[in-house]
Every structure is written in structure tokens, then in C-alpha cells.
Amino acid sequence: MSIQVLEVWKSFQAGLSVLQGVTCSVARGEAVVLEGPTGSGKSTLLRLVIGAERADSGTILVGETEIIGRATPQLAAIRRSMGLMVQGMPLLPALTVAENVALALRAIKASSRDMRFRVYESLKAFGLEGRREAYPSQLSGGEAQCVCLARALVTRPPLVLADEPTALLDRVTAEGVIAVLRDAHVRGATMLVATHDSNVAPRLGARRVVLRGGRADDGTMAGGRG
């Protein structure tokens, strides 16, 4: 699945445009890292791509599907084909770690046997298989972040969107997370990762898109209206 963002504008209050005519793209099977400082619009752009926020104007295509203006049930169906670690999608406190990760598999109607195996394997990739029966309140911030990413990847989705996947992690754990993301990309996943860490792109082998002042530079085209 590819992503095309064309001349997208987004404001949260009058006179404050977070994104100003942003244009960028992610080709099918490509890994792209969206870089920029806090407040540059990285998280907003990811939420626009999945339809969790609505752009003021512009075009957003995921594959051949236009996201802007799509009805909620249609957006829900599209999201089931994505692996999502974005703001606004936390772990559910009443469910165990394993149950939280299994939610993504339930959405695609995986069998109980397949669910148990894939949940275990997904958590094992992050060294968290021993925390399957823990609840979110019993996890550290870094552990919770890794569980969110395990949930995003457990279905082996064709498209992965991750927001600051290494932000709360120590160096060793962060390297492990990047390795897991790299493996998913090698298996064919299209990937869009937002981060303020300039070390993620080279370690992931990804192209960099830089958001600055509400505009984008993806190395091939520039966003904005002049």
C-alpha cells in the first residue's frame, strides 16, 4: 500500500496552521521516516492519514482510497489493514498485555490457535513474552510503548504507521525496536515512522521527510503554496 499526501492544510484554531500545503509520498514497500521538532505536525499528519483527524483541504490517498471525507465505518475497515502505533490508541487498562495485542487479530477474525501463537511471537520480538498476563498499569512507559508496537505488527500488516516508537526507550531497547521495524519492512511492509530522532532513518534504512514550519521536504518534492 502506498501513501500520497497532496497539498494538505490543517489548522486547529483560527490563524494557526499546523500543516501548510504539505505534499509528500510513501511508495509501496518503501520505508519513510518523518522527522521534525516537537510541534512540527508529525503526529497530526499520521492521524490525518488514518482519518483520526480531518484535513481542512487537500488530498490523502492510501492505496487508491481517498481518506478525506470518508465515512467512519469505511475508515475503520481501512485501518484494519494497517498496523498503527499512533496517539489516541493506548492500551486498554482492563485487558492484559496479551489481550491488548490480540485485539488486532480479533479484528481480522484470526483463529484462537493462530492468535495465541502470533501474540506470543510478537511479544517475544520485544522480549516481553514473560509479561503476557500483566496489565498496562504494571508496565513501565517503555514496556507499554513496545506492547503498542507489538499490537501494531502482530497481523503482519502491509502498511505500518508508528509515532515516536523509540521516544521513551533506552539505547539498547530502541535498537531492538528499530530491528523489529526493519524486519517488518524487509518482509514487504510499507512504513511511515514519525520521530524527532535523526538516528532512526539511517538505522531503519529509510528515506527522510522533514517537516518544518508546517511544510514538508521529502527530497523529491516540496510542500507549500509559496
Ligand code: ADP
Second form
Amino acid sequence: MSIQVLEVWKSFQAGLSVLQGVTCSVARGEAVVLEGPTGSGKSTLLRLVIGAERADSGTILVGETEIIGRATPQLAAIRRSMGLMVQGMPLLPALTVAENVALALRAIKASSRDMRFRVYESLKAFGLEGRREAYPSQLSGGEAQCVCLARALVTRPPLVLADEPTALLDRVTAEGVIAVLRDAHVRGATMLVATHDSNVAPRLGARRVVLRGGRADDGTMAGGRG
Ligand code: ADP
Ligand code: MG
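Having gone through the form predicted alone, I am curious about the other one (the form predicted in complex with this ligand); can you provide its structure?
Then the entire complex follows, led off by the chain already shown.
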């Protein structure tokens, strides 16, 4: 499933646009890293793509579906095909780590026999299989971040969106997380990863799009934009 962002504008405050006509795309099966300094609008762009925010103008397409930032049956269907590790989707505090991850599988109606094994495998990829019975409040920030990513990937979604997946991690753990993302991409997932970390794109083998000054630059506009 592809993503197309066309001339998207977004402001939270009159006269101050975070996104100023952003155009970028992720082809089906492609991995793109959205890079840019803190505050450049990366998380905002991801939230627009998943319909959690509404653009002021411009067009966003996920597959054939236009995302208009409003809850619709089409949006719900599209979200089910996305693995999301984004701001505003915390782990549920009353459920254990395993239960949080299993919930994603329940949403796609996986069989309960499948469920235990897949939850275990997805946590194991992050070295967190021993934390299955822990509650979110008992996890470090980095561990919680990895569980969110395990939850996003456990359903093997065709489209993966991740926001700062390596933010709270030491280098070795970050390398492991990038390897898990790379595996998902190699298996065929289309991927959009937002990060301020310039190590992610080369290690993921992803195309880099840089967000700066409200615009996206994928390096194909050499000589500047006239
Ligand atoms: P990044 O993820 O690149 O660090 P963000 O998209 O989180 O950047 O934020 C870009 C800018 O938009 C920041 O100045 C931030 O304060 C502002 N912003 C983001 N979300 C909101 C919001 N819900 N209300 C007001 N301002 C916001
Ligand atoms: Mg951000």
C-alpha cells in the first residue's frame, strides 16, 4: 500500500504553518525515513497520514483512500492494515505487556492458538519475552517503546508507520530495533519512519526525505526549489 502526500499545509496557530506545502510519497513496498530536526513537523505529518489530525489543505492518499482527518468506515479499515507506533497510542496500563500485544491480534481476529506464539515471537525479537507478564508502569521508557513497536508489527501489517522508534534506546538496542524494522520491510511491508537520528535511514536501507522549514526534500530537487 502506497502513501501520497500532496501539497499539504498544517498550522496549529494562525500565521504559523508547521507544514507548508509538503509533497512526498512512499511507493508500495518502499521504506522511507522522514528525517528532520525536532519541531520540524515529522510527528504532525504521521498523525495526518493516519487521520488523527486534519490538514488545512492538500491531499493525502493511503492506497486508494483519501485521508480527510475524520473518523469514517474507510479510515477504520485502512487503520486495520497499518502497524502504528506513533504518539498518542500508549500501552493500556491495566493490561500486561503480552495482553497489550495480543490486543492487536484480536483486532484482526487471529486464532487464540496463533496468538500466544505470535505474541511471544514478536516480543522475543526485542529481547522482551521475559517481560510478558509485566505491566506498562513497570517498564522503562525504552522498553515501553519497544513493546509499542512489537504491538505494531505483530500482525505483519502491509504498512508500518513508526515515530522515533530509536529515541530512548542505547546504540545496541537501537541497532536491534532497526534490524526488526528491516526484517518487516524485507518481508514486503511498506514503511514510513520518522526520526531525527541520521543513522536510521542508511541502516534501514531506506530512502531519506528531509523535512525542514515546512517543506519536504527528497534530494531530487538539486539546486533548490525555484
Ligand atoms: P517533530 O516530530 O518533527 O519534532 P512535531 O510534528 O511534533 O515535530 O511538531 C512540529 C511543531 O508543531 C512544533 O512546534 C509543535 O509545538 C507544534 N505542534 C504539534 N502538535 C501540536 C498541537 N497539537 N498543538 C499545537 N502545536 C502543535
Ligand atoms: Mg516527533
